[in-house]
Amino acid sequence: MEIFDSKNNCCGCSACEQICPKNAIKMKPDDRGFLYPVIDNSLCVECGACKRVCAFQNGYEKNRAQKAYAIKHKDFNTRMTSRSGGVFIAISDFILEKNGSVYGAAFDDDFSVCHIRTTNKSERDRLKGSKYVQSNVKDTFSNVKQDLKNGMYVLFSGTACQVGGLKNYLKNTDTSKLYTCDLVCHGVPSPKIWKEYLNHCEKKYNGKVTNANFRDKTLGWNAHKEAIWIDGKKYNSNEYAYLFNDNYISRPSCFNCKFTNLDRPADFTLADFWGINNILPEFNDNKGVSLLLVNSSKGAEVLEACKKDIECFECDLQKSAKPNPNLYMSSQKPKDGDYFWNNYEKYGFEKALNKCYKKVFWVKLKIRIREKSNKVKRIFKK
């Protein structure tokens, strides 16, 4: 039994997994961290629900998206610490005043990222702030599958490929009060550069990783750098998005993505409202804005109940989608293709970081004094 036929065909969302009758497939990494499907032939029996499943290879259920909001939490700390606006927060208290389960991202002891579930205010808020890891969602798909069969109502969050997963595992099952909500994905990097990068930054800085943030809003919304604490002290910088933002360590499926349009699988579609200056410049005051994505009249329902919690205002779809090119494109191949992970293959970690890291600063800077000489240029033609 092969359940795909390339490596770029399986996003690793783990639904074959759990749903083989005999536990016969295992969820193993590869060379390079990313997680993919290890059957046991002596167990398999080839029933085919594994290669059923697969909502990345067959499609999912679509709901088109159907309005586009900018929103914000109205309590400023709940803001600070969220991704962009904080309306994820807003989404999940209605679930678990609802004493509901919710089920999203978290970093586990080892600051590796793995979805948990969660059932109260205190452990919810471990799934604040977007993670650019690829989560390991282990067996969550088949507790959701038990509190819906308990008559919970849960919120399950994650990227498209793994809401569309858990939504094909789920077909035989009462889903009447499963909440989505998918993320507007740039790509998942390797778990493993993730751990090698924590490394790195133990030895840089001699010390241990005490807390760790992909995206530190203390410098502001815009700012894209990440913050390491080591033994309690923040340290900044870019190294690690700067392979996240250029693609050199994504999954292979990230570059033939199935779910890069308005059709999604969630309920809602999770975004940072990027171009919010171009659309509702005096709603931007740099500490996050999130575009929320309504795509059912269940998510209807819940953005209005919401609505106590939040700033709130309708956006043209179109407009706002436009910023955010993964609504409508996978993120691509990077030119030098394989650079990284050749070099990450030949010098080990610390030089390939090196080599791709004075790579992507000198193009950047580039771009830099191209974009302020344009800008004098214009200035002295007035």
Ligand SMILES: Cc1cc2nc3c(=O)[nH]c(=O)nc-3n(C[C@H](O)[C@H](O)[C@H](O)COP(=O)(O)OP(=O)(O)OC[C@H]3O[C@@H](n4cnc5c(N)ncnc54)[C@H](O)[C@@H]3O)c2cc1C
The other form holds:
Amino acid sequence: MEIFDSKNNCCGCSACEQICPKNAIKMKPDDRGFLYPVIDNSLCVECGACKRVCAFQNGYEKNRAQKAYAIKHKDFNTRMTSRSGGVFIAISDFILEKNGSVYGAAFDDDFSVCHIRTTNKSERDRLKGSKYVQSNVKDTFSNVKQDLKNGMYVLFSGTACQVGGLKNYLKNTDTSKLYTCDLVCHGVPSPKIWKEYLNHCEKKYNGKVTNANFRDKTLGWNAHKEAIWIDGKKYNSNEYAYLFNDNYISRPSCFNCKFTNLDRPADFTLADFWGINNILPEFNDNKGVSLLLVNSSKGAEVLEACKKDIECFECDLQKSAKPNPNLYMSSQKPKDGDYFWNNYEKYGFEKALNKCYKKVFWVKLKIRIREKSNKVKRIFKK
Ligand SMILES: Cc1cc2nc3c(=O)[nH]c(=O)nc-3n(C[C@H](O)[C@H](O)[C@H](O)COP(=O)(O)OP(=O)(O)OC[C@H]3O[C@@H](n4cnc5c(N)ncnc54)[C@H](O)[C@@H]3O)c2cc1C
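Could I have the structure of this protein in the form predicted in complex with this ligand, to go alongside the form predicted alone above?
Expanding to the full complex; the earlier chain stays at the top.
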């Protein structure tokens, strides 16, 4: 049995591992740190369940995005500790208030990222904030199934490929109490490289990582810098942000993503509202605005119930989606291809990081100088 023919066709959602009736599949990391299913042929009975469940290759049930909203959570602290406007907290509160369970991506004790099940607000707060690394969903799909069988309300949040995988996995389950959120996603970086980066910070600043934030909002919502705390002291950097934003460390399937469009697997799609200044400038205080796409009647019903906790404006769907490229196309492989990986394999992380950082830095500097000189030219023309 072969589940995928090329790494471009496996997003690592793990639906195949969790659906296998013989436990013959285990997700194992490759040399770049991405999880792929590996079959134990001595247990496999070739039933084909693993191939059938694959949302990446076979498609998924589509909810067409219907409406777009600009949203800010009314609680300022909630917004500051979320990536964009904190809309996820309002949605998940709705489920927790019904004694339901909320699933999403959290840091583990060692700052690796995995999906967890939460049933109260303090645990759920661990899901706040985007972690720009692929989350390991572990056995959460089977836990969701169990919760639904027990009659609970469930909210599952994750990348669109994870939500697509979950929904295919639940094909024969009653999902009337299941609510789902997917994210607009630039691509998921390698967990191995995230670990390498944390080790690099520990060496550089001579201590232990005690906290991490992939985008430090205290510098403004637009600032693309991470914050790492070493023994409680905060250090800002854009080294990891450069690798992530320039797609050097993304999973191969992210360049072949099937979910970068307005046909969404989830009831909601969450994103940063990057076009807010052209649509609703007075709403932008540089502390974060969420773009929320409502894709189903279930989504519309929850949004209505959340309105007490959020400031919310309906916006034109097409105009709101346009400035967010990953709503209509996959991220592109870097022009220099596997430059990071080739250097990583040859020289190790430090050198690969250094080389890519310098490249991105010079490209960004050139763009900035060109923009500044165009501005000066325009002033002189007047
Ligand atoms: C890898 C990644 C790439 C992204 N790329 C873009 C982009 O290109 N454009 C854009 O507009 N938005 C992108 N986002 C989404 C954006 O960062 C915010 O998550 C979104 O705006 C919601 O913000 P919030 O304030 O409501 O919630 P936040 O508090 O920021 O996010 C919480 C939610 O994100 C989920 N989450 C966090 N990390 C992960 C992860 N590693 N895997 C799966 N789920 C995760 C949690 O489960 C929870 O549902 C990306 C998110 C991730 C994780």
